[in-house]
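The chain below stands alone, shown as structure tokens; this is the form predicted on its own.
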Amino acid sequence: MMKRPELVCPAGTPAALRTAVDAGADAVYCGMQNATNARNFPGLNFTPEELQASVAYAHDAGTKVLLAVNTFPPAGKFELWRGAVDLGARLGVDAFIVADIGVAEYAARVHPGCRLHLSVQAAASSPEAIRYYCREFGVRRVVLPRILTVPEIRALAAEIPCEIETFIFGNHGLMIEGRCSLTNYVCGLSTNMDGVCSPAADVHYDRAADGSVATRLGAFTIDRFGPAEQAGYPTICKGRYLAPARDEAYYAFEEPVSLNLSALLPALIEAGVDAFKIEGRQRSRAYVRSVVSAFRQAIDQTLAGETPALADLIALTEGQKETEGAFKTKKWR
């Protein structure tokens, strides 16, 4: 009999958290309204009062709350991260998602009763690295980078003493997790320390007379879209660029495409994955409701020995394209 994996769902706002809980999430993950989490955008995340009410709502429904404290504190600013951990422990969150070893050490030492999950931001994909975090800080679960095949995950599961969580839907995430400095180069804000990738204040859309749209981040043009195309949000890693050796603009880093592993659910469960993670704390309640409901049904059908009815989620993907990425083969481009 297959073990039942946990369905871990995004909650960018209290309303999205309630939507995820009502749609069947086993756990939700969220962050505070500051740089301690990697989705530090205006209009997102939780005040202390909102987190308290949301923890109560989730727990009443039997759903866990995981607090993302998954950025890296700059020198002299550790107090903000310490405060987030202390608050989460006081309000009864079920686990902290951490990346920085100082944050992990503080949480393990001061709040030893709280579970620690190692964020994908830590980019730990080898058994040696994962065992280090487990040994030194008591990490109970690792969120794996999206670069491993199913056989590699199966082999890893046999060598580490903690649970495994993998992404199954959302951002493809091929950049090295926790190591991207592209936004910092352009805007002066760090994805990994300020929690901001492509800050909204630096985003601009310029429409030309012919109806085409140029998207810019700061002083840099990231992409151009024709009058009939939908202009995407400008992130450097998913922009199209001109280069001297090429005749037309091309995706230098990665294409706008979303990960969708719905067809691989049985293989991932068999490989030893303990939790499936849906990405999307910046997305709408409608996105959360549709994706969480679809994967709740697919997982339940898989556990019942049935062929899962895979919902058509293409309209909710980036660029209206989806991929199984590196999970099936390393030839994802």
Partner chain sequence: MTAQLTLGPILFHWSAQDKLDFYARIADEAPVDIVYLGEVVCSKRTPFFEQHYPDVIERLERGGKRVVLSSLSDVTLKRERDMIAALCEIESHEIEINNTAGLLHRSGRAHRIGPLMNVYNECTMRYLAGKGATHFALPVELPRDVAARLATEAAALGAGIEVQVFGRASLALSARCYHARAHGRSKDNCQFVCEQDPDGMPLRTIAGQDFLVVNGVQTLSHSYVNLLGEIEDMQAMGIDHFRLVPHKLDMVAVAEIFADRIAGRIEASEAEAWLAALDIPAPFSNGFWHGIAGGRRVGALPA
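What would the structure be for the form predicted together with its partner chain, rather than the form predicted on its own?
A lone chain is what you will see next.
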């Protein structure tokens, strides 16, 4: 008998939260409307009142609420992070997702009754790093970086005293999260301190006379698209660049593909994964509904010993291309 994994779904707004709950999420994750979480985008996230109502809605349906407080407070601004943690505790969220050691220490000390999950932003990619956070702060679950193969996850599960959550669908990033200052180098806003990656205010689409479009972040061109192509959002690590060893511009870091591990569900459950995370707090309600419903069904089918059908999800993936990323093989490294 397979153990039943938790399906953890994105909630960028109160409406998306209700959509995810209704579509069968076991847990939703969300953040406050400020720099305390890693998706600090205009129009996203929750006011205290919205969070209160949303926790009630989720709990009525038996769905857990995980509060992402997963950025790194700069000295002098710690109060904002402390406030997010205190508010979450008062409203009865089911766990904090944290990355900063100071925030973890505060949450563990002041709110020992609330579970701590270690954010992928903490970049804990070895049993020793994970055990450190478990030992020091009583972390109950680690969100693994998207860089481990299934056999590596299985081996890891045997060496750590906490639950494992892995990304299963959405953005496919290979940069070590919580260690990236690319946006700050170009825009003056920090992914770690401000929760911002490629901020929209710095994004430009420069159309040329021939109809081609160059996408730009701040002063730097990130990619160029032909008149017939759809211009992608300029994220530095998804851009095309020139290098001496290449004749033409190439994806120096990674292709703009989406992660889709639906086919690996049984293997991941068997490897010891306790929770599957769908990425995409910035996505629409329609997207959330489709993906959450599809994975709800897929997990239930897998647990029933059936082969899950997930063909519809391909249409939702970025650039219509998808990958099993790191999880199947380590040849990509």
